[in-house]
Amino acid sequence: MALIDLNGISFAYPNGNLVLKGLSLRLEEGDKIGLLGENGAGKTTLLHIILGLLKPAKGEITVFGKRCETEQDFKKIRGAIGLLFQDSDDQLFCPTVLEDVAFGPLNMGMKRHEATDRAERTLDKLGIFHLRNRVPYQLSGGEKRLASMATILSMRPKILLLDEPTNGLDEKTGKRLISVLQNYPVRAWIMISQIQSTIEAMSNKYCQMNGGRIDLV
């Protein structure tokens, strides 16, 4: 059984731009898919459709063996799938970094001291414990990227959807993030990146988006 199974997905934006045309994709246990394609090919759109943030005009979405159609269906699976947004400002909204990273665990029902402890350990693993009391909007682009990743990892998802994870990071910090992710106990992930070295380091399968469809390469 596939962890995520997309079948015949079509999607157009309100301006009529049809970006996905009968796209199909299966994410199996252990898959680390590098998603390739030109800007505007629909890569980010695809990740948002998987989590129900966008609704396809046609097609079926099955996650963990269950068909997802309604908002209630998607709510049930979002806690198990971590989405790193392309823009870090979409992920950070609390007064401090620590509060942002603890928000997910708190929302999952953890006690505050447990959520805080998990958040601090996650920040430490990513090498940004020193940022815990900083205001997110005052961080550099690279610091925001790592803080955004911490908000995802603190929830311990089973699947990761990573939209340009090393964007804005210098080479040393990017390598550290890749190392953290490679050792993270996740069942599978889909990753978008324009950086060839990141794709090669983090993928065991490659998919090319072209003309609204997707092919293994």
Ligand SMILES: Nc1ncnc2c1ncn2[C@@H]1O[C@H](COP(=O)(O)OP(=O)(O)OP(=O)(O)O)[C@@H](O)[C@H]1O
Given for the second form:
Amino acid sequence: MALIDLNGISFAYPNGNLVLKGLSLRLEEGDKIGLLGENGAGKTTLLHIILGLLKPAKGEITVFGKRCETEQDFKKIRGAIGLLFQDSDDQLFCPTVLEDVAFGPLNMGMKRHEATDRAERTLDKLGIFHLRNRVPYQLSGGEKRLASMATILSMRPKILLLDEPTNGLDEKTGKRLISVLQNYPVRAWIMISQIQSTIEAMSNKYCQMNGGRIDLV
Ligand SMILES: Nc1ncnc2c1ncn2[C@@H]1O[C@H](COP(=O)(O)OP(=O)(O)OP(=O)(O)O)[C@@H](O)[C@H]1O
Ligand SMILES: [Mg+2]
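Would you mind giving the form predicted in complex with the ligand, to go alongside the form predicted alone above?
Okay, now the whole complex, with that chain kicking things off.
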């Protein structure tokens, strides 16, 4: 059984921009898919479709063997699938980094002290414990990237959808993030990147988006 199965997905933005044209993709256990494609190819759009943040005009989305159509269906899968947004400012909205990172665990029903403990451990793992009391929007671009990653990993998702995870990170920090992700017990991921070293280190399969469809490379 595929963890995520997209079949014949078509999607246009309200302005009529047809971005996905009958796209199909399967994410299987252990897959670390590097999703490649030019700027504007529709990579980010595709990740948002998988989580139901955008609704396709046509096609089927099946996650963990269940068809996802309604908001209710997508709500059930969002806890298990962590999406790192391309723009960190879309991910961070609390008054402090710690609150942002504890937000997911709290939302999943954890008690406050447990959620705080989980958040602090995650920040420590990513090497940004010292940022815990900072205001997210005052962080540097790279610090925001790591804080965003922490908000996702603190929920211990089974699948990761990573939209340019090492963007804005210096070489050393990028390597540290890759190493954290490689040691993270995840069932599969889809990762978008334009950085060759990230693609090579983080992928065991490659998919190329072109003309609103996907070719396995
Ligand atoms: N809200 C929107 N309304 C209309 N068009 C949009 C909207 N968001 C994105 N697009 C367009 O849809 C196309 C796909 O955008 P998307 O962000 O998915 O591309 P991408 O492959 O992630 O690109 P990049 O590598 O630059 O991040 C682009 O042509 C973009 O201009
Ligand atoms: Mg994008």
